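Given next, in structure tokens, is a single chain: the form predicted on its own.
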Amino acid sequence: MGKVAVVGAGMTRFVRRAQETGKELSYLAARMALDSCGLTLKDVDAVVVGSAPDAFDGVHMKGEYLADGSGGWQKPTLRCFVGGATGVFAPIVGWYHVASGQFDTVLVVCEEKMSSCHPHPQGAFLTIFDHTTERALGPNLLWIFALEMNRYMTVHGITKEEIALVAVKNKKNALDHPCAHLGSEITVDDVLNSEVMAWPVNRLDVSPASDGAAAIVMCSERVAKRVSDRPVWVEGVGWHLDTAYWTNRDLYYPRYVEYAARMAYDMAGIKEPRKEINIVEPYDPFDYKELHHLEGLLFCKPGEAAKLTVDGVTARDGDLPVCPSGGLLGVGNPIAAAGLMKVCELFWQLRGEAGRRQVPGQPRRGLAQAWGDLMQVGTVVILGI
């Protein structure tokens, strides 16, 4: 397999109700990514589109709907979809396109327009569970995550105050992101006193439903060295699909993330993630999930991630910066675009182009992770310079 680089990135603002259509959001992100590396659509051999359920944009066959806005007109175009994990799976698909030797330059575009789902995105999730064993209960993601959060807290003796520190950190980090939906200065008490959605989940524990798009340009080594003097290389990719029956798993630990991480670490030759990775963008649709995923990514033992946050290790200027972008909690959560936003953030951080979000020193390797579908898909991408 050939070496693959990311040479350009772009993203729209993440907002509550975008005036642009999904096609237009895709176009804007794709245009910015191409402009950032001096390429045009004529230079693109293929397009990978990532987007979650069709219901979120209010259209059927959303891959076909988004294809032209994403730059796929009269080009090989593939849509991938693994729920919330899509935004990190799409660059894995792009990596395969290029590493296989089939294409030299691939444009990866992820988009979501959550405001187009009526009456609310949660309505779409009522239909995805098992029709016999689960759907009769009227499940939604909030109360399933509440079950998981409670189990995680109970097993490890973690407090809501410790978990709330993640929301405080990420929303503050997002104040420095020009595309952020909900950057703000909040306190632990603000989180604890916000509306209870499904105990122990409060409103400020949860990322917002957002509209937006993100895009990256991926190239073969030959093209990357010609078009960029600072390519960022894909060093490892990994994914794992666990059982869709979440009731059959002990929710205190995300094994799907560990297996995906181990696959990526093996490819990148990483033996000690905590020492060899400088910056991490784990998937944080809920504040406890950042901690949950850090443990699955093997940055600490199960139950120890909360202490890393309390001790400031995961702060932007800490020993292991986690979500310096602001993550989904601060930047926003247009599902597929949220995951690719994290890959964009690594690209900018590794090139020293993150502006006020730039972590101190010169990070040389970063990891992006996403999670989704029926809470059983883990996807990981490792980038380095």
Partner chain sequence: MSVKITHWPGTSLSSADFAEGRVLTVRGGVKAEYAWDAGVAIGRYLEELKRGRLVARRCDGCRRVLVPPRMFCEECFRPTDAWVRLADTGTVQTFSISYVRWDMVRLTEPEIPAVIAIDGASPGYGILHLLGEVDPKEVRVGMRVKAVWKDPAERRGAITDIRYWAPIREGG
Second form
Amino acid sequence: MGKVAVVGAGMTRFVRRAQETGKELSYLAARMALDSCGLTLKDVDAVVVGSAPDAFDGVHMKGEYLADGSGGWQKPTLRCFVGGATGVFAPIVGWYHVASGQFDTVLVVCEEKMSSCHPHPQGAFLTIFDHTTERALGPNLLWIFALEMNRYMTVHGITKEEIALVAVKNKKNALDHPCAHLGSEITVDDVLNSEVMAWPVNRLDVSPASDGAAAIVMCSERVAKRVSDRPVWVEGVGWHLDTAYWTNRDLYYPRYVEYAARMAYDMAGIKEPRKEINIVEPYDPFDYKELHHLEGLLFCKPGEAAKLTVDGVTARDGDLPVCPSGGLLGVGNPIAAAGLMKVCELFWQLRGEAGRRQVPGQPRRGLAQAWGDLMQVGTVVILGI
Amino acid sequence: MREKITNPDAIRTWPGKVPVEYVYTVGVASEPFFRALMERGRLLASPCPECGVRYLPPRLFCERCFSRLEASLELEPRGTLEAFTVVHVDLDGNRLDEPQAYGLVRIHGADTALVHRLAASDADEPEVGMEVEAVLLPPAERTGSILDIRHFRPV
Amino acid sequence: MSVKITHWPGTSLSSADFAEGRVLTVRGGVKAEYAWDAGVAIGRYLEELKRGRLVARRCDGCRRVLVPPRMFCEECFRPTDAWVRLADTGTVQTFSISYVRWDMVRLTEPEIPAVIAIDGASPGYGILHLLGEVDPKEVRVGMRVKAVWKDPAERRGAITDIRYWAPIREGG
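Here we have the form predicted on its own; I need the corresponding form predicted together with its partner chain.
Whole complex next, starting from this chain.
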């Protein structure tokens, strides 16, 4: 397999409601990514589009709709989708487009426009539950997060106070992100006293639904050395799906994330992730998910991620910065775009271009991870410089 | 090992729908287009400064070269009928009382076609290549929608 | 080669921009309804629910007893082998106290969704359902519960033929 680099990145602001249409958002991010590395559409051999269910934007066959805004005019173009894990899956698809030797330069674009969906995107989530055995109960998507969070807390004896620290950290980190939807300085008490949605989930435990797009440019080694003075290399990729029978699994541990991580670590030759990875951008649509995923990614033993947060290890200036971007909790959650935002963040951090968000100590290697569907999918990308 | 269905009464389906509706913004490129249509009865196009293609309705970007575009070209609502179809059934397959013609109209000065209704009339059978013009709603009834154009009719 | 980014695109709108007509919008929906086939395994599951019984499928490959039942084993990737009757009792694996309806409308009386591991199925194999006849403050992971069924005449072959699951009281 050929070596694959990321050479450019771009994103729109993540906002509650964007005036831009989905394809306009895609264009703005894609154009920014190309401009950032001095390439034009002529240089692009193929396009990968990542986007969540069509039901959110309200556009059927969204991949086709988004194709022109993503640079796919008269090019080999493919839309990929693995639920919430799509944003980190799209760069994996981009990677194998290039690693296979078929293409030299691939544009990867992820978009979501959640605000079109009324009265609430939750209405579209209903159909992810089994139509006969679950949907009749009137489930809200928050239920499965609440059920997983409760199981996680109960098995390990973790408190809501410890978990709330993740929301406090990420929303504060997001104050330094120019695209952030919900950066703010809050306290643990603010989280605990915010509206109870579905106990143990309070409002401030949850990331906001946002509109936005993000894009990266991926190249073969030959092109990367020509167009970039600081290519960031894809060192490992991994993905894994567990069964959709989510009520047959113990939700306290995301084993599918572990399997995805092990695949990526094997590829990257990583034996001790805690020592060999400098920045982590795990998927954090809810605060407890950051902890859950850090454990699945083997950065600590199951049940020990909360302590890393309490001890400040995961702070931006800590020993293992986690979500220095501000994550989904702070930057926002336009589903697929939010995952790719994490890959963009690694690109900027590893090149020392993250500005006020820059983690100290010249990080050499970072990991981005996303998660989705019915507690089911893990996707992992490891980048290094 | 598949079980045969012996009792058709036992065949079960579970009814449902996706209980959402959508509010779409028309977008940055289309906002001035619909405002010009509503307020002045004119059509805007966005020419690409790089490759020269004139898009109508306007777009934020040229899909061919990725240039950023402006809706800077104001055109009369007249053009050429590029293609048409006559529809006899509605979305559910029911017969329409009156057939409805739809066409692709290339507005003079634009390079892309617009899909819209054609005036219903026995006397004016549509013909590819014919000259057509937009019939607009009265200004007070316009809402900034593509339906501010009632239909196109032969000139 | 990378440019320093000074402008981040994207136009943020407020509720007032919509309410006061400062941006043009189009409304629309998806004009479709569905009739989903329950399928072979769940069809039988629903019929048994109507009779007031819970059933599972057993796989002789991995010896798991699977609920909800399925005609194939996703681990062994072979057909499952037999129907197994389960008890209508179980153990709460996890639960939530939910103040939001499916469409985010707020509820004053919370619902208590739970994953309930069913007695007779493989350990930890559960279904999504609701708890009832219990003070939300009293619910615990590990709590033993029993199905509270609708009257036979009201049952229609649906998961909601079980109204909810209620705690099994000591000595009761």
